[in-house]
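Just the one chain here, laid out as structure tokens, in the form predicted alone.
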Amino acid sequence: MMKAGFIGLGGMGEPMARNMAKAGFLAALWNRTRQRAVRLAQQLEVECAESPAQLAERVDVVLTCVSADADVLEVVRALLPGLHQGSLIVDMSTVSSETARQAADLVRQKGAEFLDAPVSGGVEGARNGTLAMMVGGDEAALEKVRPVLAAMSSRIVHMGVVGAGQGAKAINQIMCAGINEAVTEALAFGARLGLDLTKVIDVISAGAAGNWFLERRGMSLLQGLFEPGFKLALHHKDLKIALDMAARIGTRLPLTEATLRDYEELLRQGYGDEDISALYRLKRPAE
């Protein structure tokens, strides 16, 4: 059987990391707080590594969830010292495409492999091993790896060359900002008309207007409740990469630009560490 190392045990990589666990392809851990990796180590019974260079060492493929461009480039570096010929990096962050390409071409100087392979379905979705996962690089490399990521997701696509993972992405965040603007400014909207927002909720989800995000935040939000289920300061820095991205080849994504308003102003307001539906608290009534 593979074995496997895992970086990075955030709210994300460490349900992902349990899940590896459970299905035996888990052998060594490391994370940037030590002490976090060390106790999950001693839970699941595997090796806390010492670097990202010795856990490289002892494992056949390195899984990597961290948050920035320049964190993934920090990590690939410091592996790189223990990758062998035909180890094999997956990196689940979410990062440019541009960052993605950079990592790989780094990797193939050890004559290892590298997969971009963002992934879609929030902390629900690491915990239950459910995830979608946009995977960019060798297909060949993908097949080798697809029994250890089928214990962290259901659904796995080859998008394309290194990139293209990412490039999935950045559609997914653009249309979960959509969402998040539309959901949250209807129901803003039908709270001032004075309706039952629950009996709303459970009718148009049902209908064409149903959707994921209103059928699982459409309750708490309602409630006043935004327990992360993807952090709001996240989501921000991963729409400033979308735009990053359309720069580069010369289009512009209007909504995604004035949800970063609107974001930027529950930053300033502290409530970059809320879920995403937070963004409800601009738009409902005045209490």
Ligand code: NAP
Given for the second form:
Amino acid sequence: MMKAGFIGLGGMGEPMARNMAKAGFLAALWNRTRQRAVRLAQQLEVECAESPAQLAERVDVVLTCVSADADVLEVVRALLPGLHQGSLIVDMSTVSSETARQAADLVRQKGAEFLDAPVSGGVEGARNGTLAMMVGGDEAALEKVRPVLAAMSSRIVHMGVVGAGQGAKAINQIMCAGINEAVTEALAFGARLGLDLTKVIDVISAGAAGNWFLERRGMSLLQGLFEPGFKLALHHKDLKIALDMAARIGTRLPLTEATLRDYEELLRQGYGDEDISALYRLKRPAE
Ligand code: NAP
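Could I see the form predicted in complex with this ligand next, after the form predicted alone?
Every component of the complex follows; first up is the chain already shown.
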């Protein structure tokens, strides 16, 4: 059985690591804020590594789920001294395709393999082990590690070379932006009409406009509860990645540009650590 190590025990990483442990793959953990790793390692009865490199020495596959581009490269550089021939790194953070390629170049110098494997499905998907995972990199390496990844995901699709997983994830994030705009704007409209929005969400969820975000965030956003979920500052980071990619291929994303402007306003107001459904703050009628 492959031995796996997990780095980045945040909102997504912690439940993913728990599922790895449940499936019997998890051997070691590491987190920048050490206390989080110590606590979870005790609970799951696995090793709490002293450093990313020490973790890499101990396992066959290193799974990472950290915040942004610079963080992935920092963690990958810290792993390098511990990598060995045949080591596998699977990064599940959402970053640019370019960062995935840079990370892959770094680990290949050590005879190791890198897969970009961003996920979708939110903290609920992470908890339930039902994430959708889009993977870029060597297909044989993916097949080797697929049983490990299947402990966290209900759908794993090979997209192409390194960076292709992040390309697919950018498409996902562009759609999420449009859905967030549409749902929050439409519910604010409904509030102004004075309709019973519990009934609205119930009936619309069963029809053509039903969607994941409406079903899982509709009621909480109406109550003014914006607990993440998915932090607005992280989606803002993803939309900037998508706009950079669009600029490179000479296309525009007007909906994404509008969402980015809204998020920038919310970041200015100090709501970056709230869920993306906090967009409703800008749309809802004044009390
Ligand atoms: P989070 O709760 O903010 O957790 C971030 C994790 O990354 C923490 O463990 C943090 O360590 C670690 N980290 C950040 N920078 C680091 C660095 N330079 N070196 C080492 N560790 C570092 O974020 P999250 O919601 O779990 O998201 C993680 C990634 O998954 C992001 O790329 C996000 O876009 C993506 N994602 C999120 C969702 C979602 O719904 N939340 C869904 C799909 C994908 P500390 O404990 O020390 O802060």
